Structure formats: C-alpha cells, structure tokens
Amino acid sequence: MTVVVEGEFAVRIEDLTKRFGSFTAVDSMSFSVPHGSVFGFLGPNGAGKTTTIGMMLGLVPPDGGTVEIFGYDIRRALSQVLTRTGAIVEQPAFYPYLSGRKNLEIVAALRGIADRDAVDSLLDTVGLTERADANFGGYSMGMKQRLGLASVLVGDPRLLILDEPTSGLDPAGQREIQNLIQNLAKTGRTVLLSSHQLNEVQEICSHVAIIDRGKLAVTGPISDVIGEGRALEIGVDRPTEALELLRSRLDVEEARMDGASVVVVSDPEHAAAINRALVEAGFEVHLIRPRADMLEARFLELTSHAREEATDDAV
C-alpha cells in the first residue's frame, strides 16, 4: 500500500473497521482528506465506500478505529461534525409538486434557517434562479442534482460528501455539476467525491483514495498516485521481455503491463532514451505516447491485484 498525505486535514480516518457478522466490510482503513481539496473516493461495487461514508456521518457505528472531521471525533461530537458537513448519499429526494424554491425553504427551515435571501443565494449558486419557482417534478435530472447540491449547502458546511453526484446525467449535465464542484472547492470548502466516473475524478480531483474489499490500496495527491505527466504507454513486440528490460533501467521509476502494452513512469525527458534502448536491444517499437487515462489503468491494476491476493489467500 502506498500512502502520500500532506498539509492540514479536514478528515482523518485511522484504523477504521466495520464488521457485519463474520464479514469485514471495512478493514483497518486509514487516510486523510486535506483542507480545501476535491478528494476522490474510489472502489469497485462492494468495496466498502458507502459503509465508510456512513461511519463518517454517524449513520453506521464503527467497530474500531476513529473518524475525526475538523478535529471532532464523530463518536464524541457528532452534532459539531454534522453542523459543518453536508452530504448527498443517495439521489436527492424532494416534494415533486412543490417548487425548487419551496423545497429548499423547507430544508432550510428544518435546519433552523428562515432567511429567504440565503435560499435565493443558494439557488443562484447552483444556477437555478430562473427555474426556482417551477415544480421539482418537472426538473431535468441535472436540475434535480443541482437542487440537491443546494440543499447540502444550507447552513454553509465546510465539508461536502457527495456520492455519485453525476450519476444518470448526460455529458452536458455532468460538466455542469463538475464545474459547480470545482467552484465550491475554490471557496475553501472540502469536497469528498465518491464516483464511478474515473475520467471525472482524474479531471477535477486533487487527491484520491482507492479501496478494494474494505482495504486501502493507495491514497495521496492524484498526480502522485497515477504518475501524471510522467506516464508513457509503449507498444512493442515481445512486451513481456521489454518489461524486464525497462524495469532494469535507472531512469524508469515503475513499469507494468496494461493489456498488450507496457506502461512506464519516468521523467518525460527520458522518453527518447527509453525508445532508443528498446530499439538497440532488438525490440520493434510501434507506439510510444503519453498516457492520458492513467487513473483508470491504476484503478484496475490496484483492484485486480487486491482480488488476486484475496483469491490466492483462499486457495
């Protein structure tokens, strides 16, 4: 497991564990979320993401370990945590025959806020001012998601926990929500984003944690996790033999197979030397290019390794 963390943290999770009978859903997990970051929280279905988020919000009691949000232990100071946190764990639910404005006023009233100007400001923040008085039931999926984001901003929380906020949206709707998330982070808020959209996470997140089968596989700045800007995809005959050669070079930090290609992490200035070394060793290089989809490749590599290890342990 690789762990790279830095700076001050909005969330600190240490040795967090949750069991359901004999099944361990979250297994001694530890990671930290830096203040002001957009933090991607990734894992296959059943990896333990929702259980972890449930423990962060006090919805699921942990069997071990700690969760601190802004320095408050959720077991001892849950009310202080919740006043500083807004979350969408599932699809936002509102009254379909009431307007977006009225729905948001109800959410605000339930939280003890009767300031209509604050509601208008939130509608403006999420771009719903023009449709604020239309019934929620007539909203598009993207508008519903934007109203959901407005609802979690009631009370001005400093941490936002968003579970699949762009699920079911078309590309234009996804882009709207992504831009909104980035703008919210620029105001000093911290965003923890759970998503299956790996390209989305790679584009908008500053940090990431990848988990599998309840265990942490890697965490840190996304550029460190994926070798951003330093990854090359190499297409070559006899890729397995080429992999061994590349792993022996001092200018290659990491080399691994990805399908029929070899992916290396190295300083970009070494690309020509790497290509020349392969050719001089008798390999035919038909492709060498920067790798743009590294988060997906890294995700598949880490989670497949975890599954292989689990299978080996069971044998």
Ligand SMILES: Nc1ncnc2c1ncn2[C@@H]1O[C@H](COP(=O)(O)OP(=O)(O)O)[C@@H](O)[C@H]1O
The other form holds:
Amino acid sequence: MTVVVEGEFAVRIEDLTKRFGSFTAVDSMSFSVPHGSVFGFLGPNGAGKTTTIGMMLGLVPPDGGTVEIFGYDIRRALSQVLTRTGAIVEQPAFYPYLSGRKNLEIVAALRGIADRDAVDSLLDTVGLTERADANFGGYSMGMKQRLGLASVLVGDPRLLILDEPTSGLDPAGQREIQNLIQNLAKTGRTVLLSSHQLNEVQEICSHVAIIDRGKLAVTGPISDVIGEGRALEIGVDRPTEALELLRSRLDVEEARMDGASVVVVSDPEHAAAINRALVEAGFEVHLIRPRADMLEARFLELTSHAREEATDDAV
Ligand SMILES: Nc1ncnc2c1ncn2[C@@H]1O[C@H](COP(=O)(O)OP(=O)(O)O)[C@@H](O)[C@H]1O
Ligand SMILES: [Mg+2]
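Output the structure of the form predicted together with the named molecule; the preceding block shows the form predicted alone.
In what comes next, the whole complex appears, and the chain from above leads the way.
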C-alpha cells in the first residue's frame, strides 16, 4: 500500500508577518503542523492567533513569509488548499428558521454535494441525528457549534482549522466538542485549533505552538513542551528550605516555588527517593504528586511579560 503524503507536514508556516499600520500583529512566525496531529495554537488574547489563521486561509494578506498546506503554497494554489481544508473562524452562519438538516443540505449543495446519505452521516458524526429536524434557532450553543463542525466536514477535508472552537460553551458543551475533535483526529485528519483554554489543549492536543505578542514562544510535541510526567508537586513544611535541599540533588533537574508548593522536574521513579531525603532531613511532606497543569505553568512562564505589561497599563 502506498501512503500518499502531500508534503511532509499538513501545514508549514515560515516567517509569516502581518502588520496593521505600524503595529506588527504577527512577527516572523514559523511552525509546522505534522500530519495527523491535533495541534493546539495557544496564546493570550491579542497574541495574533486569529490573524495567523486568517493568513493560513487566504482571508488576510500577509506582509511577508509563506504558508504551505499539504505542500501547496497558498498564494499559488489557494483553491487546492481550500478543497482540502475545513475551517471555522467566526461563528458559522445558519438560517434560524430552518432545521439543522436543511441548513446542512444547503451547505452541501453549495459545495456541489447532493448526497442525502452524506448529510445524514455528518449529522450522526456530530451527534445531531435526533435533533436534526428541529429549527437551528432553538439549538443550544453546543448544538450550534456541532452543526458548525458538521458543515466544515462536508466534502471530507483532511485538515480542520478551528479558531477557539469551544469558546462560549458551558463545560458539557466543551466536553462534547473536545470528544468530537478527538474522534475526528482518529480518522487520520489533522486538526489545528486555537484556544486559550490550557486544560483543554493539554487533554486533546498532541502538539502545540505557544505564541505571545505575534511571536512564537515554543512549539513541538506537547510532551516535550511541558516535560510530561516529569514534574512533581511537593507539599512540605518550610518550602523555601526544602527548595535548597532539592536543588542540590542530582536526580532533580530543576526546582522552583509555585505558590506554597515546590515543583521539581525529575523522573517520576525518583519520587520515593526525594520523599525519603526530605523526611530524613526533618521536613514534613504532606503531598507529592505529578503536576497535571504543567502546560498552564509553561504558558504563564512563556507569556508572563504580556501579563506584566497589561498590569502596568492598568495602573
Ligand atoms: N484588522 C485589524 N486592524 C488592526 N489591528 C488588528 C486587526 N486585526 C487584529 N488586529 C490586532 O492584532 C492583534 C492580534 O489580534 P488577533 O489575531 O485577533 O489575536 P488573537 O486571536 O490571538 O486574540 C491584536 O492586537 C488586534 O487588536
Ligand atoms: Mg482570536
């Protein structure tokens, strides 16, 4: 069997730049999205996520740099790109007085697909079969967003680009969309989603890029970016003294304070030895566990100057 891979990466962005007047919203941005990945595109509000996505889809003209999707340069082959890509950048617009099914049939017809089975199968994929004949206007936010996903799946695109797909949804709605995205990725599609919800990205993404003020801060497999499974949170009395002891140990690569706890980067199998050393040195250890929110910690570390400035401005 021959696997046809069009280009090494689903998306390759190089030196992408966008200025609005004298303000540089996206500054020499480069990153690549591997085939089959769920790629989290992260950054604080105003970091340049939507502008970058707009340039990927030919909606925003760049001032410099290149975007390649499936090996096609979007300046030369935008239509090749768009037939392989489904995107939600803003809330997709549907007719409120028509049913979900009818709305989807219209989208399909506009793309030259007159296949009722295809529409039924998409409604099933996004879990709307039961409510397919109810008016769109009566749908919950989560159902509206799921119909939006169904509409970008028309034509079976290999790449989905979703700008903040879970924003404005309640936790149950967010969970539904996250599950759906994970299922879509299992069928070999590549999904790029922007988000500022770090727990969501940590749960569903295989790769990330974190941007801040138009610049790339870090990108790679999520396990590399956060050092997955290698961060231990330690709750101890006299944490600043414990920090010194931990820093002197060879099995601890990095140790720092985080609130009242000490966080160390170390292989999890060293947890028992670290615990013993602390107890033997007279510390009381009440907690030692893997850190689950490391992406958030990394994000705040990488984007902290943005927050400081925002605070300065507010003063
Ligand atoms: N059309 C525009 N004209 C001027 N400034 C813009 C325009 N679009 C976005 N910006 C600015 O560019 C920056 C990045 O915006 P955006 O890409 O929407 O960020 P994000 O999606 O990460 O929140 C922001 O400071 C925003 O105000
Ligand atoms: Mg945005």
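In this text, rigid core is short for the largest set of C-alphas that superpose within 1.5 Å between two forms. Residue numbers count along the first chain shown, from 1. Just so it is clear, the structure is predicted and the values come from calculations on it, not from any experiment.
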Item to check | Exceeds or equals 2 Å, Cα of Phe283 between these two forms, core fit | outcome: yes
